[in-house]
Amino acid sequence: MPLFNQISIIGVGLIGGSLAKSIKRKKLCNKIVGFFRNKTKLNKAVKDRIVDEASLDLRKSIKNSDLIILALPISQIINFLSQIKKISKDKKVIIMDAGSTKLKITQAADKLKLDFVGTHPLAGSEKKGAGFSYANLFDNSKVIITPTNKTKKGSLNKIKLFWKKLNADVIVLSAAEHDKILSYTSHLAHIASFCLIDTVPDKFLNFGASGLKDTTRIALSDAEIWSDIFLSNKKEVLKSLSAFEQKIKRIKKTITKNQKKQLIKILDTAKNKRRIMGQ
């Protein structure tokens, strides 16, 4: 028996499209409806069978659904929560997001008194769009779920089961814990990648080999999405940036003073820390 009867996905891009394909693969619902603001993208998603039905009308897109998934940039998620509150009177529908920061989103959902469960799948790509989506994106990935004191226990358990059925490893954290951790493990990594490639003079780019390409791959990520992420988690991002600045200053000092032993110690410590993560 399917976990849901009808699921609506608002934001059928890389994550939303991959969710649709994963849901279909696991037969977790009877019908998937997509909401689009672009008719060309709508027609393509239906033609490619990413969704079963689609509409440019939000009200039609979410009608009769028992799960609404918001796979959008942070500011848009908050905007759509307000819109859904205005047009949906169905108290049985669960709303779930897939946003990369959680505190502002969960606070907005609580204020609107929605049956909401915040989630963040730690999977993705620097590419964007449903054309790059695939059904096994979430296999063996981590998904962080961020309930609040207002999250219904039944809804939380159902969303946990939903992600487990998509072969994801579920971790439950508070929204504040999530944003603090991700500011170091994801947001700082992207800022470092953007800054690194921007530091390299244009005339030197032809000399960049695999090391530079590997280290800066995520600098190919969408600027609008990531500026949204950085600003929505401003407090924690600034803290992680300050910590990173201190590490840069320490290395700069050892190089300036020709302190080879101290430099080796710093580099070895970093290398051993990286080994903990595995390949």
The other form holds:
Protein chains: 2
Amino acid sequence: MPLFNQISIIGVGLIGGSLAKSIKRKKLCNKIVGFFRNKTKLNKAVKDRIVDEASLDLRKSIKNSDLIILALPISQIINFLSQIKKISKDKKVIIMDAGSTKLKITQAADKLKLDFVGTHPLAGSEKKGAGFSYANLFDNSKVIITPTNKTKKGSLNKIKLFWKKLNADVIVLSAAEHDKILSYTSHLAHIASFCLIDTVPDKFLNFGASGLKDTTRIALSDAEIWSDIFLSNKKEVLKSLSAFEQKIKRIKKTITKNQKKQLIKILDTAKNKRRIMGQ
Amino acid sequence: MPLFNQISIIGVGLIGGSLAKSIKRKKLCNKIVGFFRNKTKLNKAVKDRIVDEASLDLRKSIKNSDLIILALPISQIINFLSQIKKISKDKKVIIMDAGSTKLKITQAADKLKLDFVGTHPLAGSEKKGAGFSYANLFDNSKVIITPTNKTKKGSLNKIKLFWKKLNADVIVLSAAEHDKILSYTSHLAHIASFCLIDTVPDKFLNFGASGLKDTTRIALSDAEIWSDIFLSNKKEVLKSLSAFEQKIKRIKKTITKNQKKQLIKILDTAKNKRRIMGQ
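Please show me the structure of the same protein in the form predicted together with another copy of the chain, now that we have looked at it in the form predicted alone.
Expanding to the full complex; the earlier chain stays at the top.
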């Protein structure tokens, strides 16, 4: 028997589409229903068999499902939680999200008294849309699950099992811990990357080689998704940005004062840290 | 007839080794002589046939050569220019470098009245050493050549031809223009990358996914090489860093004030700029 009978995916983009494909591969449910706001995308997803059924009507999309997955930008996840609360009569449905910040979302879900489990798969890319989705996106990727003290133990265990069956490496953290960590390991890098490319004068762009390309690849990420992420994690993002500014200032000082030894030491420390992450 | 009779390569690392291999592939000279300061590396390079001959003695390494290539960190290039001036009796030898900043080097060469052509291949990686060298590193890569008003026209043309024969895309700029452009397209990205990884607390490193890895890959670069680059281009590097700091401040302001529309606009502008560079 599969883990769920019917799973609804709200937002069938890179993450939602990859979830649909990997759920099918692992046979974690009998039927996947997708919710779309765009008829063309709906038709394409049905034609490509990413989902078994699809609707432009949220009520129809979630009816009879025992798991609803919200794979949307943060602010939309929060909106959809309220809408689902209003229309859902099935008390047994578990709601899960895949958003990149967790505190605002879990707080909203708790307030609505939903049976909710917050999750964040550390997978994906700067690409957007179901066209880039693939079935093994989550293989060996970390997935952070952020229960609150209102999360039902049975639901938490089921969602943990769900991600484990998708070959993910499950880590349980509080939403606050998640948001603090990700502000350093993800949000800061995105802001630095956007600012970096924005600093390069247009006429110099064609002199950029592989180093600049790598360093700014994530500036190809979606502006709306990422503005939601930054704003929903404001406090932690601002803290990590200030820490980054201090590091920049320190390097500026050594360059200004021609302190070669200190500069080499700073760069070497950074390099050794980066080595820990591997290639 | 090959372009040169004998080429000396001073510093047989990633760039010097790749030059040796690509010179051989294109048969641009009859003999390559390498200068080494390390017996083990010398033996390995001879055994691997990266160079035809090798010496630990600079005088022997450059004797009878009609081209000397300096593929070393900036400060060492400047030191070697003086040493070469002292021992070289052959007035016909052209000296070329492959350093990542150009103004300090060309000024030093002009002062010594050498027949010098400054060049900078925009190729390479964070990797170091002849072990990573390969014969087609310069294929389709840009090479910036920075003549001064003391550069002999014949030497400039010969060096242009040299790089063209290695399949590089040759661009002639003044050393000052080069250093200004590269401060934005390369030096700034390296500093941002070193600072970024340095900002991430150690205990959070294992939460870093592909985005952080890409953004900080160039922080694996050699600390000594890059401290030389930053210090030898101090004025321009500090300018580009200040411009970057302004961009960070602007994003911080929009986040602090919850200005979502302005934030999206900033991110979208950056994204569109990055798109120009391709994947």
